[in-house]
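Let's start with one chain on its own, the form predicted on its own, as structure tokens.
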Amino acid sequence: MNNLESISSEIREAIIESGGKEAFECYECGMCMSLCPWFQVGNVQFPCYRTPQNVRLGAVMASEEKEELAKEIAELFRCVACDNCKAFCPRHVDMGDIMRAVRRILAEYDSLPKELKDVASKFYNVGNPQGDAPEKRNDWATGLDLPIYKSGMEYGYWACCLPAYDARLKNIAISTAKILNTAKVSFGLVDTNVWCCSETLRNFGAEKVFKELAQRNVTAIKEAGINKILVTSPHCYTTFKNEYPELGAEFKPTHTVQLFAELIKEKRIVPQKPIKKKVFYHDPCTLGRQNGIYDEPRTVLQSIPGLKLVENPIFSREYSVCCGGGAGGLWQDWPKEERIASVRVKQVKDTGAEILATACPYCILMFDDSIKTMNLDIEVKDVSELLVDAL
């Protein structure tokens, strides 16, 4: 098939209609490729700047060769929605929107990568990516005597599916609850009739499933009377803040690090136990670059006696290197030599840090995997886990 035969106006119009109109803002300077975290993974070539051009031409998913099409689909799912390209693009082109539009077409034609197809099925059937029973959503709180949210409480606490179901990550939710109780914050758990926020579904193209699950949550939260919802995951925070309002949501999300910083400022919690460690704070893309929350987690860490906060002098705050877990990356089976997280872990190692701290469950899982494969002696902790240890 020659280049002219691969051009399809039908494909172009379908992608534009699905949200890809930003493709016409790109003038192919190539800056996005050098900003993309994949650029730092030496053996990976990901020319993301070509995607807008291919959308404009309708030269996406046009091959009739099975192997070529599979290769192209795999490349389209390399984007981890870190938004680094958008943040520094001279035209502010939203590459994430373009990628999501293309992926929506792929999802409609049942052409998602197998791992993501399996995850989408779990979302749809039981409402969480782990595939666990919905009624077990609050089992992490067993023995803590935490109430379900009722009218008059200040916050409904939404733990996120990963801390809710994952054996390693449930300690984040437990630590958060202990901190809130210490500060005498009025809160209750969101009941088990909600399902995953489904942010990742929208990012990897399963738009119909996203809307169905998100609408279910909007209705449940509204019926519970929750006006302020406290979240552990930046991914929940972002979708609640920026996407749920289009479905009628009226509640306000707060990320835990925002509340922790406020409680410390008000002296409702006072860290007293020293943690004499060098701690590297990693800015999650979704919390930092996409929502501008940089100072609050540092305020929390700097309040802990004995803790020495270290950073990479170049790749910090808005320049932070993605962990690779966004937009379905968490469930992609990347080869050992193709892990963005390993680039970040090496930067952490070079500072001499003993602990890698962050405020995102996705980041924790991605970094844990890389540290194990790199055989390094670095702990990965959520900010809440360090704070509760200091109280």
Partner chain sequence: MNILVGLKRVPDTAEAAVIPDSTGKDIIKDRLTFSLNEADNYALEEALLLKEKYGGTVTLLSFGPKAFEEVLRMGMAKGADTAIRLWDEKFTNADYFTVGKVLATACQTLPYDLILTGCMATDDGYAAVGLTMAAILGLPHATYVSKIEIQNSKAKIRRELEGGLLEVKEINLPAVLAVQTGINTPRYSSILGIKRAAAKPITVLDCAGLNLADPDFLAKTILEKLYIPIVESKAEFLEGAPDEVSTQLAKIFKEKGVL
Given for the second form:
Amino acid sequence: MNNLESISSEIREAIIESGGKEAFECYECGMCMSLCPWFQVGNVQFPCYRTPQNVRLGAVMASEEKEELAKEIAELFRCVACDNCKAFCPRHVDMGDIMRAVRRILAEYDSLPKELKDVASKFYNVGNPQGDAPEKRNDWATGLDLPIYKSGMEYGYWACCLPAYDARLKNIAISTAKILNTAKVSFGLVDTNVWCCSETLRNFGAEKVFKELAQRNVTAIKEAGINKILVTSPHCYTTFKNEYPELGAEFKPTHTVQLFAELIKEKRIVPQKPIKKKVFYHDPCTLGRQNGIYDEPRTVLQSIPGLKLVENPIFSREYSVCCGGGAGGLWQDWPKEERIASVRVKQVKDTGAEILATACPYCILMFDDSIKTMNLDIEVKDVSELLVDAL
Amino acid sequence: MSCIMVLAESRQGNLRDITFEMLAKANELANQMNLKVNVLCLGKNNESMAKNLSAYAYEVFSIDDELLANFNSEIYRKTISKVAQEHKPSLFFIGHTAFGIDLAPSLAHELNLPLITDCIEIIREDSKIVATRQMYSGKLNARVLFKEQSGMMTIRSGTFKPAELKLSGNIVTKPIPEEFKTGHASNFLGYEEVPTTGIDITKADIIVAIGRGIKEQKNMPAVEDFAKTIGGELACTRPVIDAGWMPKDRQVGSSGKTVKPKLYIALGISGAFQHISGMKSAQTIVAVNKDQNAPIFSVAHYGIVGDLLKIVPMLKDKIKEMKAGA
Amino acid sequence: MNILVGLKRVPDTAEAAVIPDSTGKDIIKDRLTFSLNEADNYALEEALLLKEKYGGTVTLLSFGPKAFEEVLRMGMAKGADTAIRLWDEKFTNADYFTVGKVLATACQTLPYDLILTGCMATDDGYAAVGLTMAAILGLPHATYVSKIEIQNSKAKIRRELEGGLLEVKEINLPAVLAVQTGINTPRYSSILGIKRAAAKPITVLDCAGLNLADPDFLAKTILEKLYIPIVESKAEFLEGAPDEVSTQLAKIFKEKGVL
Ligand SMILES: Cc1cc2nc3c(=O)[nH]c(=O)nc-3n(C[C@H](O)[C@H](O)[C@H](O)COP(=O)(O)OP(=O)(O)OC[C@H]3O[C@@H](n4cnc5c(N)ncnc54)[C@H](O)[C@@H]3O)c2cc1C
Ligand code: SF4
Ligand code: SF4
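The form predicted in complex with its partner chain, contrasted with the form predicted on its own above:
Everything in the complex follows now, all chains and molecules, and the chain you saw is the first one.
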């Protein structure tokens, strides 16, 4: 694949310029490759396989041969930005940065899978991946009588596009609002003038669209006077916390599981109704590995009477396996045999869990799909949905 | 102002529907404008076609030659422009078809006429002719005018209703001018059928789409039967592909095909956004689902809450009856 | 074999709301992304495949303001050799004829054996620019082309007709062929290609550069007004036993003439 002819300093420089300089830290131990979730899926050339080395050589996407290039692009866009590689790399190489750097260059020339190009258009067009009207962003709350954020309130609640617009997922936002009301938390909805947090766009390379949408959000949140923003999706959480500051954001995100854990500790909510089920908690990459939030969701689940938390230590917490929905994965369709979510669901099934709980809307969509395909009898629920049922 | 000229379209000796659709519109406008309708019929052994056309026009110019047996834009253009120059039509209608659009731009240029393509409506307004055509694949309509008094239009198939007329037009047979008989830059070689495998569902007018609600492979023949009865192509959601009951090129949705048929019947499909994005611009959407809250109903025009396995065979019979009655 | 390819930049509107602007003659574009017109992408790929097979050069032409250079660069990133952008402030209110005339004028200054375009643009759906250019240049032409085979100084082509039929035709070169989508599989750009394209100059020609006199390129048609067609949208639920709803539905199909 990478013959001498294709080695090019031009490619190396382009990738480094676009943010992939950590390639030089790699000493080729191969750890990232063996930890990448794609390694567990048959017949797949792994996205991080020799990527740092190829960046150094300038041999990424170097082939001018049509079929070869198409294959390489398909492989490169598999990376779901789960950061498993980064978390365990002895040299702390940020593989995500390298992947983003390469994708950025390609995406600018529409050289990316069509599904991703199309979804980026929708984001740019109306600010959500479903392509729905921006003014409908808070329609999930119809009938709940929730106020829009006003100064003096503590939290602005940011529901994430998926719960805001998806018929299945809006129950997460509704459950959350009910819990907050029960606990008398002072909060208002972020108004409909904000658009998707766009974390996923940045990860699959649509940097320009990310910057524009994110900037718009920074301004809107500042104008609304929101300092503390409560989020349902860890994708929003991680980009607000780790990336928005570079665009001038001053607000601080709190993930709902963090707040729920606190409310339980303070006894502002007391789960009383038992849920007599075996529950497996799946750590979303963006909450766990990327932000170290492992204990809070477990605190919430363990507070529910009758609920039995089942764990598999080799696949939990920082060892959690991605659902496959990150960095555009939600819109890329792989054959049945090549789905990371199914690998994860199999692990969950082996614990005997009846419910797969998580704290991320992306994970719910991916797992729901795999469980149906695999014909299993496991329910997928957000932590908020279980909590509200216990109140 | 002289006449409205219509180019009859035929394939292998048979007049195509678009011809009568154009003639209906041409006659309607001609009445308002006090003009005559003339029709051009090019082909080989034209007698019966010309006779048929004479009920719809004042004059039928029949040009009958071996060379015209099959459409060839080059010979057609030269021959037609000669006739048109003699009759100076104020409106010239050509079908917006694979034949028509291969000919119209160069014919318009040769006749120095402006061209408006793919018209879906043509009206006369304050003595001006106004065409309506669609843009952005049907999301907008545009009103378009000629800068001058006369012009050429290509007409979309299926937009105008053919009308029964009983004129008794004059059939004028013309030869193909000698000088056009040789020295062609292009030649017709033949027709080929598109191989039947790999039917392109994006081009189907009617799509019967099935989802996981079909439950088992043994239920497939019922929907196949139904699709055949209403003249539609089968398509599906991804779970049906995963199950291996249909080939991948039948998948509708974000990672499958985007379709825009006249009628889309969604059977046992929940309406996941990945699926909806591929079919929501269908002209008429009918959804059958057991669950009255299935999101598919938010994009459907007609909804039936019920069991598809009961409804499909019933509906098939009703349509069969209806077709037999019509 | 020297090939010229006409490329257009169009808004991605398949999934987007399309709304006329205040002039009523154009649409609001500020929330739309843009791409190379779909059919043109296939024309470009066909040109690159022919170049790989027979050698020669691929030159891209695009009629449009500065932003159109984006699609020219994408074309060069995939392997086209040079690119020319044709634009003059006088070209506003252009129609199919203006574009065809300007493109034809530019072609006349270049060596070519074949000119390729897409068969239709997804924005205006006019389907007439390529063949108008052919008519002005006096070249043989074909549209909806779904296969091209070069045989010495001729091309054997297939054209897509309605109802699953192909027309097979032989055409002398040079010719203008307007390509149908699906004729090939368009390629991606490599990073090297992208870098190369970013550094290449794009020639820009205006009226003076093209030697075009004023009335020659004036539009022949007037786009008077764009508007959103009225469509029904609310779901109507049919109720009753399977037998009853089937009857109702069959009736609806008949009334709407969908069958
Ligand atoms: C990355 C990715 C890409 C995807 N791309 C696509 C895509 O391009 N296209 C696509 O279709 N999907 C796609 N999917 C899958 C998508 O998320 C959904 O899983 C899928 O569309 C659901 O298909 P369905 O509606 O057939 O099944 P389900 O969601 O299981 O729905 C079945 C429906 O049938 C109804 N039903 C059951 N029995 C009956 C009966 N007897 N009579 C009437 N109704 C009945 C049920 O009420 C239910 O609403 C993708 C998923 C992912 C993760
Ligand atoms: S784990 Fe780190 S050091 Fe090891 S090969 Fe991967 S990037 Fe290089
Ligand atoms: S981020 Fe995840 S998917 Fe991407 S290369 Fe690393 S381990 Fe693989």
